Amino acid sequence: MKANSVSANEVPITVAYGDGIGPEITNATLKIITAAGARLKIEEIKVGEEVYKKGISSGIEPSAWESLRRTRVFLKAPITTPEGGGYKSLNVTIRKTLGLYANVRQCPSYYPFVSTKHPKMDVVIIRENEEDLYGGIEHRQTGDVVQCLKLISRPGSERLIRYGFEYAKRYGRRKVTCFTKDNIMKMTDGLFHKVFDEVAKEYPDIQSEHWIVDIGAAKLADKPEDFDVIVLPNLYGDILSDVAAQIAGSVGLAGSANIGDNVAMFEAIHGSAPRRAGQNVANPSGLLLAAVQMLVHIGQGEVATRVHNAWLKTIEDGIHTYDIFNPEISKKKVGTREFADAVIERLGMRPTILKPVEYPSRSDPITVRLSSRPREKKELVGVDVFLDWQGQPEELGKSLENIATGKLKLVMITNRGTKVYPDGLPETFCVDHWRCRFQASSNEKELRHEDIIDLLSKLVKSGLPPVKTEGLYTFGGVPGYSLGQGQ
């Protein structure tokens, strides 16, 4: 749907329609923006399938980039990853690539009208979009190992935290939760725990509290009245939520928000569903949700509140697509095409025993400023190297101590993060992969990185070539490496 002609007023949005049943739930979504009043100046662009199709492997073709720059605003509908490797996520590309650090997912229940087991139920999880396990850089070191780096940063933790508390400030959320597994990994977890206090201090009117996320998944699962709103990593939160949107009724139902600085992309989060395209069945709330959720970042919340309203009165009236449909409770199954008319006919409306919402006529997008911090001293004290090598840990060991006659002496050696050597246990279980701990000896007042590129050389010499290293470092004199297991 085209805009045909360009009011003063009318916002600029990118549109792409996407794939599968994509095409159908955006005609739908857009028809009833349009109707409740949404001024917009679309522009479309290509995505998905037929792009990846083209040989682009991003799914998006460059000139793409420059209508997304140039609008700062993209509903997206779901998208078609054809089979086979080589394709990369387009979600990712797009939200690192235009910096959307913040995926926020509205979780309601509509009971009861929709099925659930948690009337009461009303969460909102605001992932980190950018970092953890989702920066994709993965290597097979040896032939039994491969690894993926999990990378958490501070700026990237404090301003995804800090969306969080401004979110539930401004919506007058009461509770901020924090999920992360920093009893285990104590420095990447450790450090998003860390910032989560830090800037809850600064919010006293709203209540924090952090939770251990395997036990806090469970207690989601299970009571997730208690929870408000939750700020957690990238990998933890794109797991709950969408069993937090599943719980709450269906996945079906949910739009997420991708937010920028600059720009903030729309979108559902289920997926393309090909099997049901071109047959008027697909559900078109959790686009248009979505949309509800741009039309207040886009500063038109009188429409928002419109669609929004019309949307839940019409859930409320029992006209139901198949996904949601029950015959105990629903009135009337329609389809894409009828649900978008039904929702319609309601613009103006409120639910009486769903809560209405009331969004603000205008208001700018959240902001968040970053707090400054001063460099810390950062010293070099040791590496880590990493051997591709099979055999006993004994064996290794003094091997290894024979090579480190330098300034540098072997501390120790791990095998799957699990100490080995010295004093290591025969049950052990060992793979061909070893990292291998070498720090200065005490007497050692300095250490230059030229010591460790000559213990490298040793080892290369050796027949021990490394397949990768890890400078060892204290900042303000804290050391900024974890221990072995057994240490």
Second form
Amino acid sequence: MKANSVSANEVPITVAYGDGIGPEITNATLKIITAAGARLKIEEIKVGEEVYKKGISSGIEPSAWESLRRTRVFLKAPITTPEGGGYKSLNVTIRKTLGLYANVRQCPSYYPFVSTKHPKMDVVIIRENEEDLYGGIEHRQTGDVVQCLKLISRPGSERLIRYGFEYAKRYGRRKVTCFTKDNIMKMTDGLFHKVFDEVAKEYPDIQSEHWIVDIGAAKLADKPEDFDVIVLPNLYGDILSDVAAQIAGSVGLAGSANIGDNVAMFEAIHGSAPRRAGQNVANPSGLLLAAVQMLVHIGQGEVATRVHNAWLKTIEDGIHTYDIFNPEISKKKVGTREFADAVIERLGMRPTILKPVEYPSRSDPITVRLSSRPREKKELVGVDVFLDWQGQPEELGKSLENIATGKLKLVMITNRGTKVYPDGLPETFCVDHWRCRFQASSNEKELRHEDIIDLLSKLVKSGLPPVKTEGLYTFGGVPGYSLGQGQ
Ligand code: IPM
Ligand code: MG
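Condition change, the form predicted alone to the form predicted together with 3-isopropylmalic acid:
Every component of the complex follows; first up is the chain already shown.
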């Protein structure tokens, strides 16, 4: 830290005011936390709409990265990603570029002051934040078919899941639940589940359980009080954190902490709500509660406690913005600025019916360490070749058998994952995207990449150029690829 830039106890943070309702809720949030005594040195950066409009398709400029890497703490209001092609989501870019792997979203009920069907719920969603379908790696391969790659890694899963258990330990939570769809995605979601089971064993004092995400989500929506901490892959976490926040009271109330080893970003879980912008109606609570998590993170726990308790007292006093206003429970409908003033008036007070919070005045951020594993022996055993082709499976199968006369033999063809050759059923609906699996018979010598190249050039010469290939490998003798449906 440069001695001349920051007075002794001020912590530098980067703030982006965002788009839509962003500036209003940021002003309200900063006003409250400053009044509560937060010691901050704010660096403002511009991200989002304004930057996209300058033609910068990432929505963020180099100087903004410098600020984020310098302060390592980011309070970010919602931003609008222009719709349509060409623009990548800035939220996702920031999370991934800065390695913010854990997205923590607390979803407690504020019953009886905010309407909910679930008075006892107190769920924390800890969402994997960098991988899964959020890689944004998409391709159109044929006239009919587009694809999105789902990437799940062992280290990515492990650090998130460890963070989930460490979080449970730190905050005295009794149970960690994992949701995946590993009855279908046996390899990707299967890896996440497997790592969960491995890590869970190291925390014998914390209960652990796994649910398939469909029934798990149904249970969460029906009886959220049965859940405590939930860890899950990125997309399920995106969807279920909105569900959890909404059934707890409102998505407008939930803040989120995006935690990495070096940098952390704090934001509301809701979007920029352009239709509500500039009218002094937006609820600043999501961003404010994110700022509370930020204060804990930077070691200003006593300020976090003051802000959070004053906010709880405001909610308890029935001072509500339009989104949670209910004539049967609320006392006064207020705008963004009036809500902020009401919280400021209550600084130093604690709620009397809702449970007050108490953060440790200083606490080290949760850190996790990855386990090390030996690399397994990786052997090439075949290739899946994807073709853009129109016709009947039998016809394609016969020509491929004639072409594949070298070491690699045609084993099967699938269409959208379902086996159509050999022995397909005429009922299976086919599009123009064929996955053709070639493998060396087991009595052949070791398969080499050159054998695959030979096959590919024969295919090209026969007028069947591949649109993509996937190597088939075994790892320590275990196949690293799934079977075709019906294989
Ligand atoms: C969220 C949002 C983001 C996400 C969008 C804005 C990219 O929905 O933070 O949950 O999908 O993660
Ligand atoms: Mg979302």
